[in-house]
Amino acid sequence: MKIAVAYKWAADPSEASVSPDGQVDFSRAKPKISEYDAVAIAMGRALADAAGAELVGISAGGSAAATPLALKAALSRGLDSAVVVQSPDLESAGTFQTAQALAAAVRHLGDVTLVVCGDSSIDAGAQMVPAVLGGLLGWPALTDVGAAQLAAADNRLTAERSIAEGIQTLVATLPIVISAAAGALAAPAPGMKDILAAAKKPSQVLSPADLSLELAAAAPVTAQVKVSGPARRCVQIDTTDPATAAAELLAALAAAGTPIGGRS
């Protein structure tokens, strides 16, 4: 029995820069395994250990996704092995192309009954890959899972999700795709022992052709609209006389429709 964890080697948005015209530049941002994917791997590791299953990382992307650095970063998180679908066509792949590649990796592995995904990717953040992946595999998909237990003998997964009314408990029959909630459990950073051990773990780098996979054409971008924030007003207040300045400030706030209140 195998459990697969989908992860993405993506640019760290905290290192991106924004130009004056609002364009986000990721060219100098270093890639990493995101906190969301780290949580998914930790959840997959716990489930695999409880069920005596093998934990395999699956990923899709361009050339950077298959580098030794990327593989070591993923394998040091607790994976037993990894499979990466690599192609220039996946360099900036959308949701459907990414899900296509991940589904092909799952089929290639065989004997996979559970796929765990992160809450979202750190670059696109669409939160759609788990559902699309489930659809391509013909499996149900369950998102925002805070805790899960696997009963391999009964072919069932029990999952808990936080909802407005409290904790929702669901029981699903395998196979299934789930996504781990962002704060589902702690995902400690790998230690030196984990990093050294990662270099000895097996990995496969496959092309779409190796998997007899024909990627769908990317959806064309027909228009781009820049979202502008509210216009800022600049009101200058002479503070020579504090009382007059305070009155002018209150008048300016009232004119702008800003609620004014206080406590005694």
The other form holds:
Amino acid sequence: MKIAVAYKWAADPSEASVSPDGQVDFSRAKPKISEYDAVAIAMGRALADAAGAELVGISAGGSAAATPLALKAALSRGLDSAVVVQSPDLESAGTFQTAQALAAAVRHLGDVTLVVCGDSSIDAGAQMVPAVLGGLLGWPALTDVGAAQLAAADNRLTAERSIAEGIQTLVATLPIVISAAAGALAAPAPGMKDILAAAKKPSQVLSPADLSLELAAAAPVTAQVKVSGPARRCVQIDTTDPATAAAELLAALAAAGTPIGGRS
Amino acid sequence: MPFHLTDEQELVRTSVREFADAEIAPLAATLDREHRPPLESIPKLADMGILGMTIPEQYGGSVSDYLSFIVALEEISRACASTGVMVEVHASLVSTSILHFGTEEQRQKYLPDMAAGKKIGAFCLTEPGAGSDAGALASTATKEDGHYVINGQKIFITNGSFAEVFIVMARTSDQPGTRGISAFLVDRGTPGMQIGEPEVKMGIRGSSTTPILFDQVRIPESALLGEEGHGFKIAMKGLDGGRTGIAAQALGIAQGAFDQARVYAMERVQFGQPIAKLQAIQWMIADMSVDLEAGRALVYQAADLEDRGQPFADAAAKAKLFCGPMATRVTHAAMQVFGGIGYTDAYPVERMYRDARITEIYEGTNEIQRLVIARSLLR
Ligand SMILES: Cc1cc2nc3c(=O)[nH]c(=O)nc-3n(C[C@H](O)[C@H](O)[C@H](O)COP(=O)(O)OP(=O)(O)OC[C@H]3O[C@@H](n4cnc5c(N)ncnc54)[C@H](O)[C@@H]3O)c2cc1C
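For comparison with the form predicted on its own, would you give the structure of this protein in the form predicted in complex with its partner chain?
Following is the full complex, with the preceding chain placed first.
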């Protein structure tokens, strides 16, 4: 049995700069495994260890995603092996092409019962890949999973999601695609031994042709028209009593139309 | 010589930075304020494999090349210089000396526990009358019925208050100068060993620096490290590699201050614009960055020479001689970029400014590095 973790070798926006006209310049941002994907790998690792499964990283991207550095960076986080679908067409692929490549990788691996994705990619951040991947595979997709348990013998996955009303527990049949909620669990930095071990782990770089995959034509459906920063306002709360301060803060937030009380 | 880190060395950097940002940096101000060593970080540093980076796998370590260790040390020091020097003395001076000069029995006895963080190392060379002139040390180790008995006083011992294994240099013969000196492995708690109160210091206040008195300390003959009379050579060999380590510590401190100053310069607005738009500030940032790159080249070169088995003592002295004053310059400039708030403890540059200064003094002062370099050139 295999568990796959989808990850992206993506530029770190904290190293990008934004020009006054709102253009984001990623040219000096180094690619990395994002904190979201690190959480997905950690969740996958825990599930694979509990189930005695093999944990395989899957990724789609251009040439950078298939460099030994990118592979070792992913493998050092606890994957057993990795498969990267590489093509110039995937360099700046949209959600659909990415999901196509990942679905092909899952089919290529065979015997995959669970795909774990990160909460979102760190650069594009659309949060769409898990759902589209599920659609392409014909599997259900469950996003924002805070904790998961696998009962492989019963063909079931139990997932917890944090919603406004509390913790929601869901039971789903395998196979399934899930995405790990941001910060669902601690994903420690790879240790020195993990880094050394990464070089010895197997990995495969495949082209879409190797997978008999025809990538859909890039179809940009959105265009960036304008970026404008939110208007900043300053409300001063002038009290030393914490309860009063909290009440005034809530009132100020409510007056500003900020949703309060869990996610919206 | 252009320098390219290998994939593994790059990953060591990103991984140790991620670790240090999460686990080491948040403690730095508290350790400094409370003058206490980062004991809670020791198990984490061991789990990361950082304490074992100079120890081979067969002894439970996670040995890497020396350059990887240097990169790790730079990143730890960028977050907290006190934690940096604790690791440096432990991994670079002490474990390496045991590995190179220890018997198989000594390696088995200490290295696995040192990699696991169960034993931290300390290196006892300096005495009240022997600092730069370490060969003038006066502590003695006399042989008595199958034992050595150590008497003498050591000062300024890093990790002194909590280390478990001490490499101690003492005289085993009346031969003057360096030839009569031997090295010993002494366990914490050996009767007669008195560890004094930690010094109150300007910087690296999270590093414990203590005097240690040896009063009739009896240790078995098997505690001799290397051959009798070779102690000074062992100490100097340790310090050669150690100098690259301290240079890396200085580099990390300077990089930490630079990173803070660069961000602050872009955010702080005066005269209606970020101060980064002022040429005066731009020049400081540019100069700091040149200093950092030059220092990094020297440090990595020294580590790389060591990795390739080539003579590196001279390169290590050059790296330390450049990076110590460089860290002082860069942290000084970083504080200038911050203005008044930089002089308060609201930002870490104030601590970094104090931490940087020691790198010009310990493991050989600037002047001693010049001596080493000149000697190698004027033979
Ligand atoms: C925080 C801290 C931690 C330390 N940790 C350790 C440790 O773990 N183990 C250990 O053994 N020691 C340690 N030391 C000691 C440190 O290595 C010495 O302080 C250092 O080598 C200088 O010796 P000194 O203090 O006796 O200065 P001195 O040797 O007295 O030097 C005073 C001045 O004279 C100059 N000078 C001396 N000789 C010459 C010369 N020949 N030519 C030109 N100038 C010269 C020096 O450069 C300096 O400017 C530590 C010191 C400190 C402050």
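Positions refer to the first chain, counted from 1. Between two forms, the rigid core is defined as the largest C-alpha subset superposing within 1.5 Å. A quick note: this is a predicted structure, and the numbers were derived from the prediction, not measured.
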{"item": "Core-aligned C-alpha movement of Ala16 between the two forms reaching 2 Å", "value": "no"}
{"item": "Residue shift check between the two forms, rigid core fit, Asp241 Cα at least 2 Å", "value": "yes"}
